[in-house]
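In structure tokens, the next block holds one chain alone, the form predicted alone.
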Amino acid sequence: MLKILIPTLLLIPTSWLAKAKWLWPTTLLHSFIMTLFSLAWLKNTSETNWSTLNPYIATDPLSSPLLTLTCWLLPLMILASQDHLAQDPLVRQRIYITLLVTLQLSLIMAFAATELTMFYVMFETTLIPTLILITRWGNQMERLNAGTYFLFYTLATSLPLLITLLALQNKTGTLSLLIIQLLGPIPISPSVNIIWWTTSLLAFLVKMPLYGVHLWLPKAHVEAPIAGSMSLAAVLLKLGGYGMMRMMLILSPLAKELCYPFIILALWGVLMTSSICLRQTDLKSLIAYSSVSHMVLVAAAILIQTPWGLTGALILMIAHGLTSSALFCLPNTNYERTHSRTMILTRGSQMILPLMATWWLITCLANLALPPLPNLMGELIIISALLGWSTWTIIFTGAGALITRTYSLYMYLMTQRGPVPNHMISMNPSTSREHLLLTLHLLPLLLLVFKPTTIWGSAY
């Protein structure tokens, strides 16, 4: 685990102490052989699921493809950045760097955690480098309010969380998961269990987040640069997943009642938010509402607490996060040189850049789940551990996954078919930096066809 944390601690010095020319080279480079290294997680060999273990971090099936996720989350970060960090002064690029490797250094923390107090305060810790990207370095003058709206929703809930936590820490005498789960159930009244277990799901389905509680994320995704889009679509909103898998371990189960409510909303959610992707302008935002509708699949499954659920629930975050960040990196090439994300603007983009329009394709058809990507994988178990808790689900997520598959085709044809606009002729043609970060977005997707055990979780 140290050999991946201090070379990112390490990473801003580097960032402060690297001469102009070669600053993004050298950041680049250093946290693309941290990522390769982040690689020997995935395979665990420990009988007790635990490895890299030591009394405050470890990796288990769980955290393990996430906390690769977010290793190899970084250069990607740092080379879709390039382009518009270069007009900016030196010491603004400088800063931007330890933004993201910071953020990088806390979502690894809060992933391998097993202190559940350590969890918590990486957990907020990850909200100042997003805010302050969200804030600075956003396009629009409602940046600052979408920062308000991330920043109130997520902290309005997290504090119930450590109260919880608070509580269960004097109920049980730790807080550690390696103990924690030996000690059996805990000794609690029902209500008292109701309670414990509203309050440590709400920040979590905010987080991810739940149908109702969504606002904040279009908002955030839309005014974010890049890097801060690529890191809420791809890791920040699979916290919330992560913290729930942890946190049903170790209260008692839900009751049968109290999950009714939140599955039903997270169905319905399905509908509603990819109906709202048909009616979107903007690219960004329909992008941000279809990462709606995939993660409120994802906490429905988590929710009915059947070993399906919870695999379905770990590819398609893994899957997931892969996807709309490449989607996100997309439309921000056509907005470097138009510098607009109205699809109607951007439209026959295939006639000028007709490599990216393959681009273009490959990544609406993983989000539509094609067959044989993880996206289908964990779609088809998720449906089916959902049909198997009620086959009244069927129609909330087929009707779902139909209208997925038409809001996807309709971005590919809207923003690549049709007239090219006049302002559009004389656009610069696509880089080898955009071509080789979509094929590192793209690359570990097609490679899990080959092995998908390797993002199972527990259940392999």
The other form holds:
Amino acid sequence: MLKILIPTLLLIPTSWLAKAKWLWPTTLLHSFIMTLFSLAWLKNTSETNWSTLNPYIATDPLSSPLLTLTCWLLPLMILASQDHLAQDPLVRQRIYITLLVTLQLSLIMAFAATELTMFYVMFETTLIPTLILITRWGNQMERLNAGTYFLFYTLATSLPLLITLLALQNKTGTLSLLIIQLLGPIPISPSVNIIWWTTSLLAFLVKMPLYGVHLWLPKAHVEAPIAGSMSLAAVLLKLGGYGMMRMMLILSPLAKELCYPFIILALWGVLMTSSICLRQTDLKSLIAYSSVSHMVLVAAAILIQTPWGLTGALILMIAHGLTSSALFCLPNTNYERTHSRTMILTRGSQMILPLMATWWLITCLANLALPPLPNLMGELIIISALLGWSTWTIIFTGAGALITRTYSLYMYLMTQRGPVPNHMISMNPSTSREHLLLTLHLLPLLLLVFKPTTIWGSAY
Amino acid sequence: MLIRLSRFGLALPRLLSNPQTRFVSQSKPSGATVSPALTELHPVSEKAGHEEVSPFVKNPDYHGFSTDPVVDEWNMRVAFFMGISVALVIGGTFLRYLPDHGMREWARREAERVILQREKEGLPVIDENYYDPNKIILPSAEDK
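If the one shown is the form predicted alone, what is the structure of the form predicted together with the partner chain?
Every component of the complex follows; first up is the chain already shown.
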């Protein structure tokens, strides 16, 4: 683990000491080397599932795909940010990379933490670089509002989580995941149980987000610069899912009925957020709501706590991470040319940038869960698990899946087909950088078709 | 002859003669349409005001990384080599040849092999009892 943490930490001095014109190639090279090392985490080396074990940090088949996804995303964020930061003064570019690296470090330590305290501290630490990215480098005035929503939604629910963790430490004497998984149900009085259950999970439900507390997400995703949107969509949402999967081990199964309102909210959220997508005018906002609709499905799957539910949740989290990040990169390529995210103003791109239309097509197909991509596999497993929990969920998941496909196609058709607007009179061709960025998002997704065991997790 | 190639406009960035008019109808406005052709609304002139100069003007081989051509070239090489050849190809090979953890793939292959073998021999595919019933020792029924 240190072979990844130390290079990540030292990427900060690298970004400050690299020469001005070699800053971006150097940091890119450095981050790709770390990505290569991070692939080693996907090798599960022990029977107890915990690999690379030391008192504070470990990886297991649940966290290793998320860790690898995090490490994969840093070079992609660097690639995506190069263009819009070229105008910024050098010091600001260095600060930007430092923020990305700090975010990366805290994410790695969050996913790899064995102690829930460390997980909590790192969970909160990820908020700070993201907040700075959104509020300093966002492009519109609304970024301040977005930053506020983002920060306070998460903080309001995570402070009760801190109290729960402290109470848990008090009660059981430990907060180590390695021990907690063996403890069995915690003896708490039934009235306190409800509060305990809610406070432990609410922070993660807000992060996921659950429909009802999802308002921060469209704001934050839209106002963030591209690297911020990518990391938010691809990794930060998964922190919520991961946290839920870990906390569920501890929570007493007596609180089973407490899941009901949240699962209902989640299922209703699939329908509602997918429908909202069909009415969006802002492209990034559409993709943000699409993220909500997928993650809400993941939330429902984790709440029902069956092995298939957890497996499907993990597969969908990884697949959605790659797809959603690609989906944010695509309108960013448009935004860098036209400085507009309005969908009707950026139509007909297939005529102007035909190669980019290929990536639009593949990414929209991935978003609508085309077989044999893991997006579909995750969704199918989740839908089957929910069906086993209750037959009525098929109404919500089926209708939600239908609307998902509708808005994905709608997004593709609106941006690519149709008449080219008259006001776009000079668009630069797509650069190799943009093609590479999208390839590096979509090729791993295609490769995962052939080796799904990497993202199955430990429950399968 | 080169003038004819200018209709490709941005595809051949060396000939940025009329980039702005690429997607604009060049035909004269007919009597039915009252609005003037866009060429009259946006006169072709690179010099009007400050406009963004496409980086392809200075560096026709612009890859998208940097305006300095040397850095651009090297950045492209690093990005493509590390991203595709190293991370995807070598990383992908590593993942493909990961050992079979928990013998799951072996278990699947073994199950398929055993089923084929048993069906060929006509034996039942699997015994309906998990444990051998003769080995289970039950307490005798006693009145308590």
